[in-house]
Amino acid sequence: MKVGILGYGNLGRGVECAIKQNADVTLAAVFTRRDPSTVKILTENVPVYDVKDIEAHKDEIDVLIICGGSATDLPKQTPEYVKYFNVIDSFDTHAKIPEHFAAVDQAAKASGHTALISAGWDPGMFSLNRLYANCILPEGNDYTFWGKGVSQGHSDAIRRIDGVKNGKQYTIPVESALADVRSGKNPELTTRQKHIRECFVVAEEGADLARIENEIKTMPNYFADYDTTVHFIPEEELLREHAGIPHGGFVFRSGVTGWNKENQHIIEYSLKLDSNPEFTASVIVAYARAIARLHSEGVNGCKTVFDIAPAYLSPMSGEELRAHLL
């Protein structure tokens, strides 16, 4: 499978990783709206093209990762490349997957190409667990937790803030909620309860660091309705002890089965991950060999992770499958 990667930052990088380590893709190029010149890719002998050129180089890929951001970047790319290529997204603005889904199944049908956007861990992973679990245990409560680990998007509006040099935010599920959840109790838990919030903070010389903190923790859609913590600290801190992207979390059903509903049971389906864009690229790269063997198929369209039957994100053959997996 030739794949090409559109976007060459962390995720971009991750995606190049992932690719190194299935042995039944190869990377063919990459593309980037920077000067193709300055970007320097550790895979050798494959070539980097500016953007403006990528329809010329619509045959020579079986696959397009797209690896922009979910705020501006997908919601136009997506649609447009399918129109060349079959591609693949992470796209993870929750409330819009249903606008987004739409706009590109609609191109993608248009050109006849495949295309399946939201995936990574969540959504992804974490929504394939919530679906199964809920299929499982039609009765009963959902609770997803995040973290620990860095959210880009918050830490994104902390360095928005006058006076902050650089900062890194930390989501962090509330222990005392998970105990209840695991024990099934299954509590009505609000937003606060859930999860804290903790702000690692380099502020410029001289700012107002009163000032500072009470925007953070007064900031409307993502922190006003958490407990936030706000540490300032060194810049040379920040890179030695927080230069990574970590992240992780839980999904949870509790449900009950009998009779008269007399047994409880829990499903829990977690992941602690060292490097977020390397993980969500190493589902991007499993699901991308789905969407290039659903195109050999003749199926086009969009797809989400609900539509791929498991034996399509495998190298493996079904009857290797059967032997050492089932």
Second form
Number of protein chains: 2
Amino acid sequence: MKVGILGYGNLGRGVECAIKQNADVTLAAVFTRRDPSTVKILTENVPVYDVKDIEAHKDEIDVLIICGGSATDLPKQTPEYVKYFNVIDSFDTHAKIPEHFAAVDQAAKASGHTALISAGWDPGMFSLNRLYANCILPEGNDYTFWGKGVSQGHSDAIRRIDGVKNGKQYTIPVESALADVRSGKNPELTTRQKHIRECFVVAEEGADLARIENEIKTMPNYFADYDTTVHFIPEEELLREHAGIPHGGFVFRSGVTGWNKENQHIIEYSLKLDSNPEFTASVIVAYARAIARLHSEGVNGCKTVFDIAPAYLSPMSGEELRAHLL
Amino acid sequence: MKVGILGYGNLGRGVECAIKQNADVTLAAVFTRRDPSTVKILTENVPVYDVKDIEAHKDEIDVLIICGGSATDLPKQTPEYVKYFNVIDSFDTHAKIPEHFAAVDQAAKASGHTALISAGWDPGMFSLNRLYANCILPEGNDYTFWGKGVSQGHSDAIRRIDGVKNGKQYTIPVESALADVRSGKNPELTTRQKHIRECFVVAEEGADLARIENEIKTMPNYFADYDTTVHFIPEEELLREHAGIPHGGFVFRSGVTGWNKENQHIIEYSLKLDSNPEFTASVIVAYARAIARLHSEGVNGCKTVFDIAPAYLSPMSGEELRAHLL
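The form predicted together with another copy of the chain is what I need now, so please give it after the form predicted alone.
First the chain shown before, then all remaining chains and molecules of the complex.
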């Protein structure tokens, strides 16, 4: 399977690394909006092209992995490039998934291509676990916790504050809330009871630290509803200790069965990830394999992880899977 | 969807309870090898028939759920009844799955029916998690732990010992092994390091307790390779404190990503089940929905959980799933 990468940031580089781990997948080309001569990739002897020329390469690529942002890139890119390629993206604005799906589905059906949107872990693996668990235990409660991990959006929000030179925010699940859910107590949890937020901030020389801390802690939507801790640290400490992009989280279903609902069951799925973009990229590459196969079977239109039979993700045959993993 | 249950033991009763929780599923009939007049079911106004007459009811049932044992019942029953019905079973002898699959697939294709074997949690949900996690993280280690829960096979083995009146065995994961896996240490674990076995035994009056304890602890395959604890208790205590059939377990994938494999990721899936048969039954009923749908789309032959797109398990539409669970 020949894969193209569109957009070479953290996610694109993660896809490149994931391709290296999958013997049946080859990186055919990287497409960039930057000057291609300035983009150095890790893989040897693979060309980097200007995205303006992408259409000329449509016959060289089985699946194009679009590594743009959900806010402005993907709503345009995915419906556009599915005209020429089978595509996959990691669109993660949950509220706008129906709209994005409709746009991609229409364009994919018109061009006879196959697309998958919202691959990754949330949406993605977390969504799959919510779906399976809800189907198995129709009567129960769902809980999703995120972290411990870096929230890019919250880190950006800190960095926009006057007097802040750099900053990073960790979202952390409240341990006692996890324990209550895990024990089957079915708690009703407020926003504040589910997660805490920890900020590491590099202030500009002479900045008013008390004002910055107050602006962070009272910021509507981002921090006001949470217990937030702010640490001011030197920039070299931020770069040394907080350079990674870890993330993860927990999905629970707590449900009942039995004629009188007398038996309780807890399903828990959790991820602990050193690198959020590399894990997301690894999910995407597995689903790219599925999309290439579905296309070769004549299936077209837009799909999500809900529509893909798990066997399509694996390089192993049905016989091998039944013998070794069932 | 109209469902028939073949075999009314713990699993069959669990299926009956699960059907009650799914508004789109109706129990049409129960089939038994016993005298039907002696089988009292929980649902009102549903007939119990002799399994000998099952063929006469083939047009009244969309999916037949076969609740027999894996050792001798299912290898005969599933290939036999797929001649007349779409069927689903929970065949759980891992080593014989390829053989069972082949027999059911051949019979299903010959009759134009749709079958699914090995639904439940292991095989079943645990298998799915092994598959997804292996596809996402091709370089890594798998770990499966079972328990804390009652092992029927080990409890039976205890009860066959001379001088034992009754007994129950719990399989328990070793906490420190779970912690080592969860922390990413990638330990190599022996059988003894993964699970301990705890036995509650009711001895017959005057039996030699030391001999019984020794026979348990040295029993090949069942106990000899484990650290086993034996408690002798009065029968009323066994019946009062150990009447349930809880089970559960943990599936881990510990893998690496990155150009130099520098980032580590832990995927963990766990189940904590008050009732093993009721949870298994709940998985089966969700997959019965999928089998009925696949059959209505003209798909036939034998399937496993690996072949079923997750959306087929849900009573919700694709639009609803994307809007609420993705």
